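For reference, the chain that follows is the form predicted alone, supplied as structure tokens.
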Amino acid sequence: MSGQEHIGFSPAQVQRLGELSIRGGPEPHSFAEVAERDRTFEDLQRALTLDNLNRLDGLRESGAPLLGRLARNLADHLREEGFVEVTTPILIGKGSLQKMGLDPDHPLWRQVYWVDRSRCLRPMLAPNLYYLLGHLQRIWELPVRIFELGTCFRKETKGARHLSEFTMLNLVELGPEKEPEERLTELAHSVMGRAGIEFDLETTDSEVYGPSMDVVVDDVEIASGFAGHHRLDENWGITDAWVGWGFGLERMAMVLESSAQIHRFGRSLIYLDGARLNIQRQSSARQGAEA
């Protein structure tokens, strides 16, 4: 084979190995012959199929996928920290988006799923939490601490780290007893520590809030947060300082599994708890023959 080009996996083989591998596509391989390449592909496919089967067997035994376990763990933790869980509507009005500073010229406006002329599937949890805080600040003493775990919807087209239907954990504390930025940092460490994920904090510029802070793992944004007063507050009758974080749970699951694809952990008919479903077990006779 001297002087000849070596052979790599075919596009179909690369796709299949990428589908089966929870941590991404295959490493680059170079083969002298097609037969050698195909044997290697079959070996890798069998091994990865077994990994997926083992993951599904583990799910059947536990009955709880990673995303569900993560959500319950974080909800329990926030309740222990004095936060109250709330549940708000998935359908929201156009006026709620406008009070968040969104209009037809805003980039996020084009990502909204509209149900009719005046209502949409919520692209974020913030409008409803703002609305609740406007009432609760009159009823409860400060600080008011609430959180919501819920599905949001955006027309995302950015690839392996974005979903059109995703799960958010939003927490907000109105009237923090510490300096807002200090409390914001403290809450990031509290949530990420409970999840068991090491992270960095980076300053950034949010599409909605402007100057803000991100929780980042490697180069993956896990959460976005804000501390202090904001110009949007007056739209909701909020006068006290507040801190808040929005965590993407599928992204948290993705980094916990060192995976390259968020779609494995979202709502899907193709994957279940990260495992590919278009697989099957080998028959006992075949397994015995191969052994």
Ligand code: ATP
The other form holds:
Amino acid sequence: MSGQEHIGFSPAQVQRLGELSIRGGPEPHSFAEVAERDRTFEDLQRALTLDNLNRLDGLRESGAPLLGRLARNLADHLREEGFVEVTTPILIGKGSLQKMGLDPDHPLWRQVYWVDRSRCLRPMLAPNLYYLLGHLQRIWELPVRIFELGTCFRKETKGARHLSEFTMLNLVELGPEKEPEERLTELAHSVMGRAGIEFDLETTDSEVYGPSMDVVVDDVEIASGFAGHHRLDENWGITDAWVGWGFGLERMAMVLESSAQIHRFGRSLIYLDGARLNIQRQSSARQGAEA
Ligand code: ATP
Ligand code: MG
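Got the form predicted alone; could you also share the form predicted in complex with adenosine-5'-triphosphate (ATP)?
Every component of the complex follows; first up is the chain already shown.
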């Protein structure tokens, strides 16, 4: 064997380091010998296992995972800003999707989990919020401000930034007192400021709303928003302008932790609050090294 031959971590080692490291897999390494590589792997595995144990010990101490803290923090903030929290059904009717412009030709349609012929698990909160606004605009003076924090479901095949079940924070203000686009931008700053995350705003083209705005951190989309009058409004009896944002809370948790893996922060039996669960204290951290 030539001394120049490249020896990297084995696929099993790369996988294990990826599981244990909140930031994703190991940097590419090159070793002179297998024994050196395995020693390095053992060291890294031990250190990363300790990180995960420390995280779990911290969680035991605080009792409060990041996602829950974020949700409570943002809900408190929105209430302080005059928004009313609402809780609407997770099972929604086919008619609601159709009123959102979704039909079998729409890309989102293929991502919907149907529970029977006429009902599905909501892929978004917007139809329910539209529905509530239809009533509340009669009952309360404008501006009407509501938000919901809850699970949405989409069949996803896209990997590290998509979950099949994720937490959406959808806020909407009907009848904003400022220029809708100015208010939309203000609300993005308000929510992201409270979350403590720096971001950029980008104009984009949403599958549901058409021209809209995104909150982006590096190249990760955190939220999509819309300002103004929309052609869907008439399906819901809405005539005033509105502004609304849908934030993905696990995406926020992921960027707050500088992680590349959203699955750590979602509903899981493998991770708890970002920490991998198939670990043990002390010497068993040495197990799992496979060439
Ligand atoms: P993407 O283009 O990243 O698939 P999207 O534009 O389809 O997202 P929206 O419908 O705009 O998503 O939903 C609002 C927010 O909800 C997104 O900005 C994102 O933060 C979050 N989100 C959407 N789909 C998922 C998912 N499958 N897993 C986790 N978060 C998601
Ligand atoms: Mg979007």
